[in-house]
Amino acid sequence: MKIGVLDIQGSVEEHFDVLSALGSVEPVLVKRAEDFEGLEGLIIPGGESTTVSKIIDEFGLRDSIVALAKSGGKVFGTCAGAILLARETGDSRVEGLGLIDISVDRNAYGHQTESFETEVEMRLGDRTVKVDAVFIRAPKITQIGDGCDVLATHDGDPVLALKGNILVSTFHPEMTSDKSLYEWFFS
């Protein structure tokens, strides 16, 4: 399985490495829309959602996104990527791909300096993982729509929402050894 990341800003390498490690994936960094060719999936690393968003239009891949969605491949988007999926993103400057039906609020846990790690549950399937979760400057997911499946949460709220193809966290499970978040979703 060809799996694309977003090769702009974050965490890029972090993904990349994890993807590497599965031995299913074959990991390629994704740059341009011609980098979009023979993928199965995408994963959109955290980073700066309004300076993401701008250099996703700026080169031409916003198109390229939605097509890959639109045509069954699996996309991911951890932090700043979950607000780029999103159907609101909170922010008038960050124009969301609409891909997910949910709402964020940016950097709803606070400044850099109140990043924190934690215990979550995820749902993966018919098993149930605990696994650390990494939570920098992350987002809030406010509202989920209809057909969206919450798959983990943190103090009540949603943290890992699933709608079809399309898999959202707002926080950064490359930044600890599981894997299993991956091995379920590239499956």
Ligand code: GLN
Contents of the next structure:
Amino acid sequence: MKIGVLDIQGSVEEHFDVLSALGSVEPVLVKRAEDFEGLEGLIIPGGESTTVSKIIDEFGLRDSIVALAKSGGKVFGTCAGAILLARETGDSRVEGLGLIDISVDRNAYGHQTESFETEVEMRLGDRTVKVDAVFIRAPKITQIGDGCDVLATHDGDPVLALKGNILVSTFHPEMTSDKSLYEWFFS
Ligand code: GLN
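Alternative state: the form predicted together with the named molecule, after the form predicted alone:
After this comes the whole thing, all chains and molecules, with the earlier chain placed first.
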């Protein structure tokens, strides 16, 4: 299975390495519309959603991402990637792709606690998996549409959500060693 990693900003290499380690996935770096050829999925890494949103449009990638998702491709957005996939980003500088019915509040944990690590329990199919989750100037999911499944929470807030073939996490699974989320989603 060929899975792209959007190569604009953030922990691109880390996601690429996790995908490589799975064995079942052929990761590719994606920067231009042509790179979407043959993809069955895409990861949108964290970074600065204002910048990534701008570059997605400058590089003309918006339609390719939406087309991939609409054709059933698995799309996983982490942190800023989750913001970009949202229906409502709460920031006029970030045009959401609207691929998952969530609203987000950027940098909702504030600057005092910009980064923290905590254990979360993920519901992956019929398994539950506890992982250390790294939050870096993370958004909060403030509203979640009917068809979305919350797969993990932190202090009552959804931090991992799924709707069909679209997955979002407000934390960074590429920064810890557990690969079960990738294994489960890209299987
Ligand atoms: N604070 C960033 C934003 O709002 C997200 C941070 C991240 O992706 N680690 O875009």
